[in-house]
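Starting off, we have a lone chain in the form predicted alone, written out as structure tokens.
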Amino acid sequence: MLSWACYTANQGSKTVRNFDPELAEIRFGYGLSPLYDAPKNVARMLDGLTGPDDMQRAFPIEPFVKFRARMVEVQRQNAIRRKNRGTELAAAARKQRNVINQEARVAMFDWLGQTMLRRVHTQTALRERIVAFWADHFTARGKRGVIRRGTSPYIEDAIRPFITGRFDDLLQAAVMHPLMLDYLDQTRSMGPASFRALKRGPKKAAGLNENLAREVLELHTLGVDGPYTQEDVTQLAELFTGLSFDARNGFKFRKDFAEPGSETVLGVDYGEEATVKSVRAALRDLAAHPSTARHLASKLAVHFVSDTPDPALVDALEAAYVDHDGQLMAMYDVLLNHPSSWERSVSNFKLPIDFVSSALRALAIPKDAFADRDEKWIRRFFGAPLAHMGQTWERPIGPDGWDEDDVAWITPQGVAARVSWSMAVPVRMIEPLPDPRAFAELALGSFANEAVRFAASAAESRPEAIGVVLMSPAFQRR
């Protein structure tokens, strides 16, 4: 197996025949921006994800360690409410804790903000898009209190650091996430056998969680239809006891929990002792197989190319994980380089935050533009459209993420709120709105066909041509 080093040192200067800057930007980042050019070729894109992380820097968002600190606080602010019932102190535990809560709130609306700009401003644009395909694939969000709102300093700590690494290390990092464990409930998944299930006896002893084994198998790396079954699990499952954290700490691994014995996964035993060591085994293992190679390569062909994509692009997605170790820059090289991601005609209908996004990029929103904004005001103009529009801010409806097929988002409701927001926000964002003809040009490039310019010169009003510009089915869709 090559290194992504040597990958990269062997491969030369590839050129990629029918390139388009244009697609590049539509396809594989968040539209066109009259900021910023377009990038000239496969290897400037593929530089920009290992290159430094200006959007971070630019636009910070929270990380989970400093987030945990607000978790603490709520633990300790709960500890004194119990401590003194019925007092004052008591009274101002409570408030104090309900005070952490909706700041914690308030800033989850911010990172939504932050996440928009990043996407805006980025002249990296692919970066964005795979944090955001691989936050998608490893979906979790907390389930009760304060971490409710800890997605984004999850994707920042758990998601962002590793999209060009391998496959193992983003899946370890994923997995044993306290945002993870607490979403898919593995904090109260106890070994049948384990110390503490014995001393609590079968009475108050807690039960095995298959949630997070189940998930990991079927979402995470082997797919749905992977060569697995019920006991494999089970086993999993068993292997998985263990797995938790504390507020002050991060991640943790209680071994009364754990079940003791080995389990055996697809085959593969994993030992007598119950360790964090025999979890990460079992990681890399399915990191590692055939399945997962496949699994993953449809998931980015489908993500980035088309619902329904050349099986030979899927085909060569899969050579190149299995032939690099899971190295994941090399999934991205062969995507960049198949004849069949640079096809003109756009087919995958944008998310509706990724419509958002990309609306804000064409009209050249300012890096400030939300700095003097309170919660309310983004709620408004963001949170509650992108809610009608049908992806609710952090609140994915399963842990398989959003949908990636057009007709979830082509609904009688979803349309109407994008042409909602579409007619009414822009002109709240910028003034003065630019000229629609100009518009068109800017935000659509060559992909502006004469029916888009017509609409938007004999629109009744300046708001409108730039609502049927957005409307348009090039600006819809990449």
Second form
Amino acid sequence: MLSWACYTANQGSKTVRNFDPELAEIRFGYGLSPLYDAPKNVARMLDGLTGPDDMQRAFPIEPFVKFRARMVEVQRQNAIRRKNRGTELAAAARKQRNVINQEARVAMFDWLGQTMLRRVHTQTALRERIVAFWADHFTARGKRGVIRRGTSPYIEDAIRPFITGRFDDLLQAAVMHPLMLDYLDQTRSMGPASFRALKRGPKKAAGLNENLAREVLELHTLGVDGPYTQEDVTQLAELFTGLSFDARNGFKFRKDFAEPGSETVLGVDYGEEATVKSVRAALRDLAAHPSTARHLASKLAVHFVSDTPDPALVDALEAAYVDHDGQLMAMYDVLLNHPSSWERSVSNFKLPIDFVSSALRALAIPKDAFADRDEKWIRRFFGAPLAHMGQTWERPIGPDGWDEDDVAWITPQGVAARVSWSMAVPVRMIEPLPDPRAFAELALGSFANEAVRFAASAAESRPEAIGVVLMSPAFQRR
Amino acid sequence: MAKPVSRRDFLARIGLIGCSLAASPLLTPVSFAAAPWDTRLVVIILRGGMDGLDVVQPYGDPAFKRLRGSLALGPEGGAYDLDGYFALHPGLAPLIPLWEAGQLSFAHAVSTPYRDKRSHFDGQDLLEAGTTSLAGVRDGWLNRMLQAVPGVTSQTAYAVGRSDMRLLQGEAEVANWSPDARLKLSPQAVRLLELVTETDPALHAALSEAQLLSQVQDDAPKRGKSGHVQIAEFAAARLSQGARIAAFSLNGWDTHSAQSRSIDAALKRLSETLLTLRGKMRGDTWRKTAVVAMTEFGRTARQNGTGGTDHGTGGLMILAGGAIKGGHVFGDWPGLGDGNLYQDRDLMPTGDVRAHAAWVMRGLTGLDRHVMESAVFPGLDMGTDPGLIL
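Could you switch over to the form predicted together with its partner chain, since the one displayed so far is the form predicted alone?
To see the whole picture, the full complex is given below, headed by that same chain.
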């Protein structure tokens, strides 16, 4: 349904004149792999987005619909506790709840490994990159209790299936997902004149929470420079009242929370009736807004090409979005067929998680690399180092996701953590480590220079040599 | 310790010189007592929008209780009565001894020039840029202050923690380090890293600085201490030696729902941070210190429907240390009654947070008012001296 079939590539199998297979892997994937060939042309890269999802099958991650069972179980144990306060039954339920929480934490680190392995073993790396891009655009995390571990399952359900359809569908899937509703405080936001609020009476506070409405306008659609006002935020927050979920059934519209009367957002009146239909209509209009086209075009170009992209690329991406009714494939097509996307001067500095992913890909860690690793091990060699590099796994600082600005990441403390990881962790993942000189050629391809070749041969030990190659600018940038 | 080391000596010792002296952007001498003033400034950015009306509650304002409902504690609800009009949130009770000792003050109803869009991210960027608009600004106000004084070295100012501090970015050299960062390398590894990053000035500079700072740091923080305590200890140690300025962030102030619970954790971090700074500074350093904590905006005057508050405008600044005039709630209180709120929604800002910061810096360093109003905060009118510094 949501597929490539909706959009016909305007370039066919023709490839942009300066297409470069190495750059295809480095800039639009997770770097070169000794195991898998780089894509031969743009058409292959685009086809790779819509073909069978081999990585999802090979390295499964629990979908959120299953993850909810953990939430249900926690609620069940909590209910037992409440009903039997002070008894052994309550103590047992408490213990059981802690077990569930702990299992979810273990699972979260397991999914970290699965995410890494997808990036190491994919032959369609652009797909993983685009999933990560939209997961960041729609940054969300659970706030309290077991749902805090639900980010990977959210990405699996709300992002991954929608990356090749229309932006509108992706927007609805992400914004109305339980994890997002929880993260941005939507579930308790109540229309001040809603049935529920009136029933509670004036004594008990009831009313709007405008967090989600603001971020939808500022981050997900129009962008902070978009033509919206505080009144639009408030009106959208009123329109959003009723969006909620429960652990057992997922998304749910609570009519008793919905504000009666019509709301007007950016001059459009969404009617008297408080239904989820009017919410969808508003999201559709926001997706179709010219400011959204501009915002998304600029974000894609900055993320994939450079902090200061060619304005012509941004214009072309914007036009693709507008001309093709928000079909994301049209944007990817333009992105990959634009000459400025293939300039060989690499500038974007890899974010820590991408740096680590691409190091593992260059090292070709086997498919069972995490199989007998416990949570503690993954935390020690991935969780803690990523935090030191500045990008704690699935704990973004705010709903705007991770900083795209290279300067934010090239800090002494962040670089120190990269060096330490590069020299200490590969030797624990691969036994024996590859020959450093060969590794330099494999990892950097034609981007290897004399300095790196010399360093690879002159280091005192193999782990140091591998570390130096991983820290070279040609590996750190894309 | 703290024997003066020149950067050149240091580079020579670790073998960086010889490979690429010309490419190394950090060639100024490093010494630990070179700044032309002796006072200390700590700037804390409170990210997420601290609710000033909750932290220093105007319980004497008749509209307060009506707007705030369950969040309005006042002295009856356990808040500490500061002056008969304002009361301190119980979450900051550990700071009462500071207030009583004249080492804690507040400035109420202050804001940056940022208005109306109420975005955290633009709000924080503007707070750190110190300007009236973000167009074309690449550096932060604290860095511009460093650019305006002579004798600044690469370790006069520290940006502490894992995240980037934009208010210290710019032309003047500053040290960036996190107390939990480590770098132990063989001399050969250092040389080779130097060699391979030669063509990348930014990466090269970060690596050189990491190498330098990892050796300056004297003792490893104890495992198990919270991040903010480690940061405060690290800042206290640096400031007790040669550093004059430290800046870092405290997150977690975006209290949209269940604020009575969610703000407690943030207040605990704040009070532990201030008390650690005071406790760990050596000699009379604390006596010479001004701590300034500021946030991107305040929050709505009305409590929202989920027991929290949404993004607002006028906010609160916190001042601490032995160098400040303690025991005051500064600022021009606009009132919360009908017609007094900004857009019938937020605390009306009556003071510019930059003017307060400027008066603090002027009080600490004697820097010229004209420099403050033209270079550090371009276009700012500092107004009359509120007397924040002793």
